[in-house]
Amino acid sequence: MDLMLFAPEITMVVTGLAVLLIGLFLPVESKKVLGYLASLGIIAALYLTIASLGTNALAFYDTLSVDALSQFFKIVFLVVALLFSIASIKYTEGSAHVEEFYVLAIFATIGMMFVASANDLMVLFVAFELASISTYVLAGFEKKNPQSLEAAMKYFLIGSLSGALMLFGITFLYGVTGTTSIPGIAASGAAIAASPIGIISVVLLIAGMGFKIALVPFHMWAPDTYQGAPPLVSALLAAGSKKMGIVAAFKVFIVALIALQVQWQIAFAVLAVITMTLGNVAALSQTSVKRMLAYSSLAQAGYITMAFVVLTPMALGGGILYALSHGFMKAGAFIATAAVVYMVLSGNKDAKDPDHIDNFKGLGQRMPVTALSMTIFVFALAGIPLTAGYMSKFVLFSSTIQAGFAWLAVIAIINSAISLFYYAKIVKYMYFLPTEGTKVSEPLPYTIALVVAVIGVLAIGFWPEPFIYWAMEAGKVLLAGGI
């Protein structure tokens, strides 16, 4: 019974194994019909999870979960799977490699949604630590490029950094109180608050899911890595792999760390502050449009931090609304830029800084799905009405005002104007700028993953209660302290 709690993750374990297996026996040229059994495979655990969404369930002597806030990130980190897997169709063509790259990204996801169901902070820790290896390898996947190997190795160390002090706050909560058991953790709240050690606890774990949220200042790493990593990792990493941060974090202050609200709302909402501003303003200058959307991929998750400090029903909601709606639009975004990087390099295999925006001028005429699939993508992180992220920041924003957090809620909004500048910029170059070039045919692949994401952003935007109403029920399990 307990393993059919799980079938969505068993579903994509035999995904992964069949791809590795297949991929073994096919001869190079013929290895593009793996990208295609792999994203059937996400397609059925996604179905699986959607089906199961209602369920209440404990399972492995409590250390697993399954309820409407472990389904729904699950569906995130899916969602943003599948956009990968389909536009990787073309992006692995003629590569010897394919099923180590579609099996590393299945495996990520699969620690990805383990978090998302963890009960216990070894299990979390555990999975983390999957979902993690699986993207430093994937970072790094391009290992004739300089710039790959880079980024590969700085987000290996910051997050080997990272989880080593993750796992120093969980010991020091298991000495405090003689269990790794979130809810157990939660239970004993007096003696946590009672010792000094449940302060180090908290700072300790803010550190290390910092890393992978990337909220400043632990966020070094993140500009680099999202700029040399392949487009689509980059994808991967900053639609997927952030969410996942936020689901523990989530798990562990709102749920675990309950006594010690005080102390850990303050750090977030200095956090959040410090974070959505150095994002923007730091955005503003750049000319890679990876790395500006490394750093707008910073304010977004300042924005999402907020739900930390209001911790209303509205706001939660609002927070875990955001992180589906980032999925879409920040993924894609990403294979937006890979499909730019994809034309100039099939125009020239030699060409430097292929993501730089001068080669977004005129895209509206050499590549136009691209360009207002962009156009759309780059307007909903601005938060433009009608579009996933303007209702994401509604429901946000506004339940921070109604809180009362009202100067919180300012310097958000704010941050959003600031950041129509650079978002308008690249609009500006797509549709205002002459092109220099004839137009390209827009590779099938990356064209229907584009469309996917953007069907998702205008659907929230377009009709946004059920989304709100899945959000609200997972913001729920959060302050009931679990199920």
Given for the second form:
Amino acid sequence: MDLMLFAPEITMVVTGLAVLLIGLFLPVESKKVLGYLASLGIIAALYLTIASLGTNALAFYDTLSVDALSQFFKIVFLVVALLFSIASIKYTEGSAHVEEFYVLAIFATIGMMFVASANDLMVLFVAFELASISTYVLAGFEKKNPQSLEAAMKYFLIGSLSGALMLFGITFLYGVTGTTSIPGIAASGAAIAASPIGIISVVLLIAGMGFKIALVPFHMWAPDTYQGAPPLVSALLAAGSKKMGIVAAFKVFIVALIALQVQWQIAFAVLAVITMTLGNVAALSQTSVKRMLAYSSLAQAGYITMAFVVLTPMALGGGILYALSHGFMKAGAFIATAAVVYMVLSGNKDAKDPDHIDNFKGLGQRMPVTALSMTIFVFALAGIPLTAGYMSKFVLFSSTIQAGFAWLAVIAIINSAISLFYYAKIVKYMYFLPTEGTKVSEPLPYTIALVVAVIGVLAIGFWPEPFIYWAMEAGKVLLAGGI
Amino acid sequence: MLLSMIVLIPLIFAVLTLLTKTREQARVMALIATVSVLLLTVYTYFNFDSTTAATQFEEFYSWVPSLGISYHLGIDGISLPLILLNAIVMPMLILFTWNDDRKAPNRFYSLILITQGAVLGVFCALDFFLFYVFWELTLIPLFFMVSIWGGPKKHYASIKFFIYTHVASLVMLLGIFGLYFAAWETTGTPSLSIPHLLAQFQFIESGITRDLIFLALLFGFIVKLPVFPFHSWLPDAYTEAPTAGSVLFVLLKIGGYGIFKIMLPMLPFTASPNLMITIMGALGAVSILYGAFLALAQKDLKRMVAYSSLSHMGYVTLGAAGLVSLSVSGAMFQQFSHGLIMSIMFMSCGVINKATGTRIINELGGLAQRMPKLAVIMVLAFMASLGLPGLTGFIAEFSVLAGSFVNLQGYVVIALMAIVITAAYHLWALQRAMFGVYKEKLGNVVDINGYQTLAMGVIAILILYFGLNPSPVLDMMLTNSEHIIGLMAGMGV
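Output the form predicted in complex with its partner chain next; the form predicted on its own has already been displayed.
Time for the whole complex; same chain goes first.
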């Protein structure tokens, strides 16, 4: 076994521990270094992951696999972590708990990366919990802010319940098949299909993962948590943690439970339609931008869920590409919101609802770079051409039509049209409404993170070929039943 | 490279214009861009072979091979006249707005340039992906144009326009997807090339699929055109837009272009071509009559012009459905002529509104005494619009009506009724607003300035020139319409 297969994960672990140790000995004012260190470590891990695209191998007694799927999703997680850690340099400035903040984020990312590589349900579950527990703490990071604490509490309670449901589902599968290995379960497909327990475990697993992906009706926690948590943590949750749920669901349903395809396809079709519709409709009337982005992220998860229904290489490629694009767009949008929140709070420490849409008035003049980036992100989320969002929708929606699910594509396209309303509303506030405030200097770390995300969004929009290729390769891994 | 330059120069200059600080810099930048496009277009025009319907000046680069997307540009006799129209009117529009005082001039000119680049991109694109990208790109600057610099109901008008045409574009996108996958199934390779997909359309087995694809695309085009009953965004958007915005709307000839370029070659291969012809013919004829009646009822001069635009656009659909080369080329010429005429008419409305503070026809009167230069140009445009022989409008409408009479007598009769009404509202408005006794309460109005005279004068002269000698653009339109009609021969249509 080649340990170098896991070079990115090892890099991340080393970075995390180094940040923790060095943080112990640094005075508060020089803790900024930790942010640079974490960002460098993530960049190194990202480089190693990209370099390892194309590798196919199993490791640790076949419990972990390295393939196009796992590496593609690791890139998604690392990209989100990178954006998060760059922007956090400003957010954590002056805090005594910088190292905890970074370590938790890094460990959450490691958990997500192992979920992407998991080839065994036990590994998958443990990695899932590593990521979840780290993010529970992060959501409550602002200890003095009751909203943040409420968000963390809700997220924790519902998260543990969903973890339990998932574990329950896994035990049923183990009971029927006698194994926790994903290919092993797939091999005993006939036994699962024959037993009523198969259906029960499908229901439990959909519920468990549906919580993490925030599919309606398992979504209640998401708007509250995304709104209450520090905006950068919301970025990590919406852009990263949600994708972990999706990759886990890909592995569990499409690989392990392919024998019950008919049953879960219907369930996912219903969930996809309800989720995207409710997400978009609910987003229309929000005045908190974080909450609006939370609902929009429900809608986006609904689109990605279409891949489960269509289940062709192109659709899965589209869904996986969407996951990457969404990582850039949604993380970017939350970081832009975080920059605005930072701006509002630095003007008035006790400002209520710093992410209220009124604070975006005239942002085009007050914070030109942030406003322009936010415009690009929301247009990308709406699916305006030449952005990552459009490319992903193009591949995903068109594959839906190709597979004969024209009705689903029509619903999705109508939803895209609805979504334009609230995305355009943000742009309207930023550029067309007069502002009371004056121009403020934009904090550099936020700006760098935004620019990186904009480059990602436009790169996928203008030059999608390599991204589509690797997303399709990742999709093929799923349809081939893993390796 | 030539076409790429024509499309990209406005887009690149749009960014540069956005970075300028003063009104002077912004307008000079915009003028440089539009004049460069005009020069390049004129060069293209003189190197264009109007005796063939083949695609010329083709450019091809592979872009996303796994999905069959390419960067593919090319023009033919359908697109070149429209490119020429756009390239001519745009510098005039910049000159027309030369001395205007408005907020954020850099954004204003930048949006104008983006619109130009996007519209030219639609005319040049030979790949559906590219076509759709440019198609959608036209929407954004126009939306902002109306919602920033528009009239009192600008927010309502801009949102209505956006939603209406965006939904139509999405339906069109569904049609494109349908065509793409149906052809992918038959040929085994993905391709979004427009010529390729048009050629493959006839090999799609299911007739219902062919009809649905056709109708989805048609819907996208006729909403943009627009045609009754999908026109209700038009009066609001055209009227609420600033003058420059209204002219940009007028130059947005992409709906009609789609009908000639994409719909007509597909038409004979639909499962029920006669039904499609009926739909297009009927919608066209009704638009002509209905638009004219609505225009007659308007009190606001600009709104009247907007509805007359609806009426004129009816000729485009009617002529296309006429399916003889006379009517089809007439309909193409109508697009060209309408662009020139309506530009002047909207500019006149803008000037009058600015000078007198009102556009209500009843409150105006005798303006010709104080604004003689405007009056001359305006009368010429109104005469061209009502179809006076010797001006471009006559040639277009006469060809459409005469040509369509071969196949669509009933619809032509409906359209003919509109001619009287058209003459009535034009003359009536002109008489009440411009002539008669000058109403003193309008205050001390001044005539159009030198830049405006130049801009409107050049367009007016072109209306006269192409009215007397249409062949420089009509020849290539005829070549292409004959080619399209040739495709249909033997299809029993």
